[in-house]
Amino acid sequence: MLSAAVILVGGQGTRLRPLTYQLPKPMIPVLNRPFLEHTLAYLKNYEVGSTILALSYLPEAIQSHLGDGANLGMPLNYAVEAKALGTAGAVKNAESYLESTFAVLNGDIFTDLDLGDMLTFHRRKRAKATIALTWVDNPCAFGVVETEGDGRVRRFTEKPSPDRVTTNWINAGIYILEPEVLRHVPEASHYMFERGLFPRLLELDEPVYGYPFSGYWLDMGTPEKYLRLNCDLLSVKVASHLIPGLSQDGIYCEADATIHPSASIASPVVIGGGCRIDQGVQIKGPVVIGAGCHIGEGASLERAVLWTGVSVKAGSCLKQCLVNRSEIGGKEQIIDFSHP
């Protein structure tokens, strides 16, 4: 068992702006519910001791909702930064709750990593940090980690130009270390892990290793990943500790919403609480419909994700997008946003 776990919740994220002007990437909703309780249901899984949110841009948006997370079944607590520290700086701003063996996940990662048998190896290679590996195809716009045999890291590479790519192996944004790797992360500066602390324990020799898997990850840090990860989730390609039980065929609709007996529904699709579906309208799943939504007659969508409040207009056809906006459409309008 961790005694601890540090969640980076991270800013706006150039890449998924103007989403994420006023609310953190974090809070961003999946299936309806925010991404981060996605990820506290994932570590309350393993039995974490106790959860730490390192929070920098908007924290208060994040402690409001989850409070002292009693409505979770788990314990938080908060290090706010009064500037953003970076990945190191934020975990050692959390360094008073961290006492023995501890994992850090960065707050935009979804993942199936069994975090048990991560730890298990941590220990057995008696690693003062752990990081996890994923296989990418492309891995320019990654931290890449090259390896010895035994998995004890020999290099990192951040972002290589594609002739200085040595491999598909990255950091996946996830580690497990030790209390004291953080004597090397300077006080109330700004310090990264991938190019400060994680570096400067390879200059001095400590035990550096590479947990690679081959599981679900995605980095939800573009529009379109961000639809792909909602789909995934209703496709049942991955798994949410939060909303266990999803399946491919079901349609999952709140009791408070009204739907018109003429309109067509092909799951995967999950209907908030409040919507009104018109008659004509036909929806072919994954499609994701947020609580109070009005989805006007004979519109369709089809691998779509509608944030709460959206109004669409009759006659519109929304296909591959995601809508945050209050109303959107008009009579035959197509609408597509991404191509995941």
Ligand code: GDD
Second form
Amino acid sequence: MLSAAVILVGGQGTRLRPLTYQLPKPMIPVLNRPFLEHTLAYLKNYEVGSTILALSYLPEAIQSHLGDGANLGMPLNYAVEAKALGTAGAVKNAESYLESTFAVLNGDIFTDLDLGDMLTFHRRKRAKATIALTWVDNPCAFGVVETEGDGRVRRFTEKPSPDRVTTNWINAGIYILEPEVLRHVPEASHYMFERGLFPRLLELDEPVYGYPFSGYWLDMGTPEKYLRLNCDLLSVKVASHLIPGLSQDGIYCEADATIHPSASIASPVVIGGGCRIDQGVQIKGPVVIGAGCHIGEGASLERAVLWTGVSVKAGSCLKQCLVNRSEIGGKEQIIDFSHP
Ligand code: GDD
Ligand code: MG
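Can you now output the form predicted together with the ligand? The one shown was the form predicted alone.
Every component of the complex follows; first up is the chain already shown.
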């Protein structure tokens, strides 16, 4: 059993701007539900003493939505930073909740990693810190982790230039830690696991291990990856703990949506409450349509995610895109990252 899990919810999500101007990255809807709810549903599968949200960016948006966690059936605690403390500083700020072995999760990761198995590995190795490792094609945007044959970490290099990449195994943003490692994290100062604590523990020759896994893993922090996550969940490339029973053949439509009989809808598709879909519309999943959207006559949508209240003009053609109008009042905004 883990005494606690800390979810890191900070940083401005710069690669998802402008979506993150008013919404912190973990509140961005995935299948019409805040991303963080997916993470919490995942954590609920494990024996975790308490869940702490370490917040720095737009904390009120998260606290007012999740409250004490009663609606989710899991008690939540908050450790709010007056100013961003960095990844390790944020966990230090939650130290009073951390009595024995605990987990830390980056708040923008979707994975099916087996946390129970990772904990068994951590205990077997008598590690002070265990870092989950996933294999990626291009490691430069991540923390690159070199290990010995027995899994002990030899080197941790955050976001290396291409000539310094020595392996494709990267830090998956999930750690199991012993509370004593927080001794090395300064109080109330900005300090990172990636550039501070992990390199420091290695210098001190502390037992830091890498736990490689091959399951689903995605950092949803760019528009392309965010779209991919929605599509992967709908196409059941990875199971959703929040919305179990999704199927590739599914058309999930809230009862009060109005769909013209001539509209053609090919699964998998989610249609939020109060949507209106007009004559001759063609929808080819995976597509997610937020609550209160209006899809005008003859419009077509393919591999798209629409946020709440989007109005798609008659005859428009939206493909490979994410549409959100939450912050531009009145006019829709299309973040276009279409691929050929
Ligand atoms: N509370 C708090 N305070 N959280 C923070 C802060 C802070 O000051 N800074 C960052 N975070 C949170 C972010 O909200 C995110 O959930 C997580 O820490 C990681 O930050 P990102 O900004 O998403 O980092 P990254 O994706 O570039 O790199 C990190 O994740 C990679 C895996 O996706 C690093 O940990 C890499 O080593 C790793 O490979
Ligand atoms: Mg990230």
